[in-house]
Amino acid sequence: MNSDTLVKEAIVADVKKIVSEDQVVTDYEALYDASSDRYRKYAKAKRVLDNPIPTAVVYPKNAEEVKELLMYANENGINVIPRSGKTATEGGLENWKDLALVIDGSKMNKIIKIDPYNMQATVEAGVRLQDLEDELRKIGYTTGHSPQSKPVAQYGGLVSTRSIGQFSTLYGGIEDMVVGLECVFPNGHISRIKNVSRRAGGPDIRHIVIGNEGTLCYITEVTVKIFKHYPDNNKFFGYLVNDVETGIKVLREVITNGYRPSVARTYSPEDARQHFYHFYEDKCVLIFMAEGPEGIVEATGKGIEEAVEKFKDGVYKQVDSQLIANWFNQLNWTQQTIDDEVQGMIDNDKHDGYTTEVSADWETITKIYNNVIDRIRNEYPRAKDLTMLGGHSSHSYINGTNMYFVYNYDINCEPEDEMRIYHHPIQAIIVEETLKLGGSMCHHHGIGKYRNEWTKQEHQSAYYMLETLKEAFDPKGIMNYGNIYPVQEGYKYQK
């Protein structure tokens, strides 16, 4: 038995003294699964991951146990990977250290309070978004939050990755929904941010926690806004348009005129083909959904129609609204969807593709889109292997929108080389063009471990603030090593 094994056994023994034995998992299959997330999904499915597996997966049941676990890890220099929901896509759950504890919040799964009068709900970090949504629907309310991972995502992960949902144009991102929260820092300090509608008590300290990706603290409890639900009033709108620019112009017209459809999207023809193959006719697809009180829905629908009319020269035709409604009803993952994708990669030596999401102002977003598509098609040496390259705008704001690049390719290499040969070069082009034009390199998936080489360029002079947070709250660097903050040790996995 080597010294590394002895050290790991000692850590596991110590952890079992902090929590009960049945809360500590050291089964190899569980550890292999915990060593990475959906970023290197193909290599993971093919069993060729080269990063270290964690020492153990631990399932605390309350904030006090999280506190004791973090203090132990902090005192002993052990990497901690906070996990909740397992739906991360950017390497945020990947382990880069020989000694690491994955602290999984899924056992902290109580819905503490639903408070319709004050329009908020409080949950532990391991509560699944779908479970809270189901309880709210019973009494006529909704979370307003609907990412594709809704059936399996948990609140700790949603808040720590600054997630967004498909209805964000109306309800906002998770940062707009969080009222207050509880979190634990590496030194064991438990902070509780109280639930108030607004305050001017200095900087908004919620945002030290929201989006920290497990690099500063561990989230144990969250209070979020809730909204009245009006499903009977939903209206759907769909159009075929001639180009991405027209779609973006219509989105801008609707949003800047003050309307807030819950969904507002435009798809390139390549991206539209995989979602709307039965009616897209080689055109871009523009879709909207209006929801809420009847009067608001009617006014929003009128605003959408007026915007489409204004740019009618670029609009090819309107499509049956039921086609759009049917598509929305099939949008979310389930655990079975994820399991089937993994089995498909094993059986067929291929996968369903990757995405890289960016954001910019209205004037810039189409420039980024065109530059990226042009560079990939003309400069990327494996362009002949691409089976799909496109994108869509799906989250809009008064001053801009996002672009969700989507791409897939035939994998003509060994599984362990796929990211180096295909995904990383494509993502690099997307990030480079976005930063060059002043956009943000990550709209809602977070930085994780595979965009951290551009973190300093993303924040520029403001990186001082980000760096100082890490030094203050995690001076020993035990929280999710390699996430957000660039580290030399991770270069071998990135390249």
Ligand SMILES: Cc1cc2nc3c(=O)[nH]c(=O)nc-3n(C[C@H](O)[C@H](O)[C@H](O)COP(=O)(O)OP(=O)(O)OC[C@H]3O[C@@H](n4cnc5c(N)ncnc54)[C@H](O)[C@@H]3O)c2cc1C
Given for the second form:
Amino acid sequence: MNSDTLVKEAIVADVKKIVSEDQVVTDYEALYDASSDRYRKYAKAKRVLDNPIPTAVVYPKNAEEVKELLMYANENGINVIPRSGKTATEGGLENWKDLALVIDGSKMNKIIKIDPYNMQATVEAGVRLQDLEDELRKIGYTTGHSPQSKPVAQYGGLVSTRSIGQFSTLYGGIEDMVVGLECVFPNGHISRIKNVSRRAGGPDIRHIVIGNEGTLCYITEVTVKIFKHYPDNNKFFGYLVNDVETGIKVLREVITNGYRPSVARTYSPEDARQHFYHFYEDKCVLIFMAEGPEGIVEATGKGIEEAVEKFKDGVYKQVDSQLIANWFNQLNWTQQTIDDEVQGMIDNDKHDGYTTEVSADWETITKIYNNVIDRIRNEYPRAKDLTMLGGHSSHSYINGTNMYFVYNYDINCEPEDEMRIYHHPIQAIIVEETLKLGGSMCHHHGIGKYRNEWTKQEHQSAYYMLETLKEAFDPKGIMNYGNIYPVQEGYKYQK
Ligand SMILES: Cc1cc2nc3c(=O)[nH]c(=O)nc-3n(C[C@H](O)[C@H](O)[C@H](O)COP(=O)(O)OP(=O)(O)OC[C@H]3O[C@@H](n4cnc5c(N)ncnc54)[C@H](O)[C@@H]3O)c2cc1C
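Return the form predicted together with the named molecule of this protein as a structure block, the form predicted on its own having already been given.
Below is the entire complex, every chain and molecule, led by the chain shown above.
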């Protein structure tokens, strides 16, 4: 038995003294699964991952156990990867250290309190979003949060990645929903941020935790706002438009006039083909959903129609709203969908697909879109292998919107080379063009481990603040090594 194995066995024995034996998993399949996330899904499915597997996956049952585990890891310099629903897309769960504990919060899954009078709900961080949503729907309320991963993602991950849902134009992103929370730092300190409607008690410390991607602290409890739900009033609108620019102009008109449809999206024709092949007619697709009390829905609908009328020269035609309603009903991914995709890759696929989501102001977003598409088509050496290249804007704000680039390709190389030959160069073009024009390289998936090479460019002089947070809260650097913050050791996996 070599010394590495002895060290790992000693760690597992120690951890079993902190929690009970049945809370510690060390079988090879579980560790292989825990060594990465959906970022390198093809290499993972083909079993050619080259990064270390973690030492153990641990399932704490409460904040006290999380505290003991973090203190142990901190004292012994062991990497900690916080884990929730495992839907991370940017390498946030990938392990780059020989000694690592994956701390999985999914056994902390109690809905602690639903408080309709004060319009908030408190959950342990391992509660699945779908489970809280189902409970709220029974009493006429909603979380307002609906990422496509809703059936699987849990609150720890949702908060930690600054996730956003399909109805964000009305309800906001997770950062607009979190009222208070509890989190544990590597030195064992437990902080509780209290639940108040607003305060001016110094900087908003929730934002140190929201989006930390497991690099500063472990989230154990979350309180979120809840909303009254009026599903019977929902109205859908769909149009075919001539180009992305017109679609974005209509979105801008609706939002800047003060309307808040819950859904406001424009798809490029290539992306529209994936979603609306039965009616898109080679055009861009523009969709809206209005929800809320009847009067608001009616006014929002009128606002949408007025905006469409203003840009009618670029609008090809309106489509049956039922087509849009039907599409929404099958949009979310379940665990089964995720598993089926992986199985497809194991069985036969030599094909993969990715997304890179960026944001910018209204003026810039179309320029970014055009520059990116142009560069990928003309500069990328494997452009002939692309089976799809396009994008959509799906989250809009008073001062701008996002662009969700989508690209699929045939894999004509060994599985271990896929990311270097295909995904990385395409993602690099998207990030470069976005940063060059002043946008943000990551609208909602987080930085993870595969966009950290651009973190300093993303934040520029404000990187000082990000770096100082890491030094203050995680001085020994045990929290999710390689996430957000660039590290030399990561380069071999990235390029
Ligand atoms: C099919 C699919 C659709 C998606 N759609 C969307 C979408 O519409 N909108 C969107 O925003 N995202 C989307 N995502 C991305 C992903 O679902 C989100 O990032 C989600 O918030 C991750 O939650 P999770 O519970 O799965 O977290 P995990 O994947 O387990 O972890 C994500 C990150 O959070 C950290 N983390 C996890 N738990 C904790 C904790 N308790 N404390 C501290 N850090 C923690 C992890 O270390 C990791 O870096 C999608 C992903 C998939 C696979």
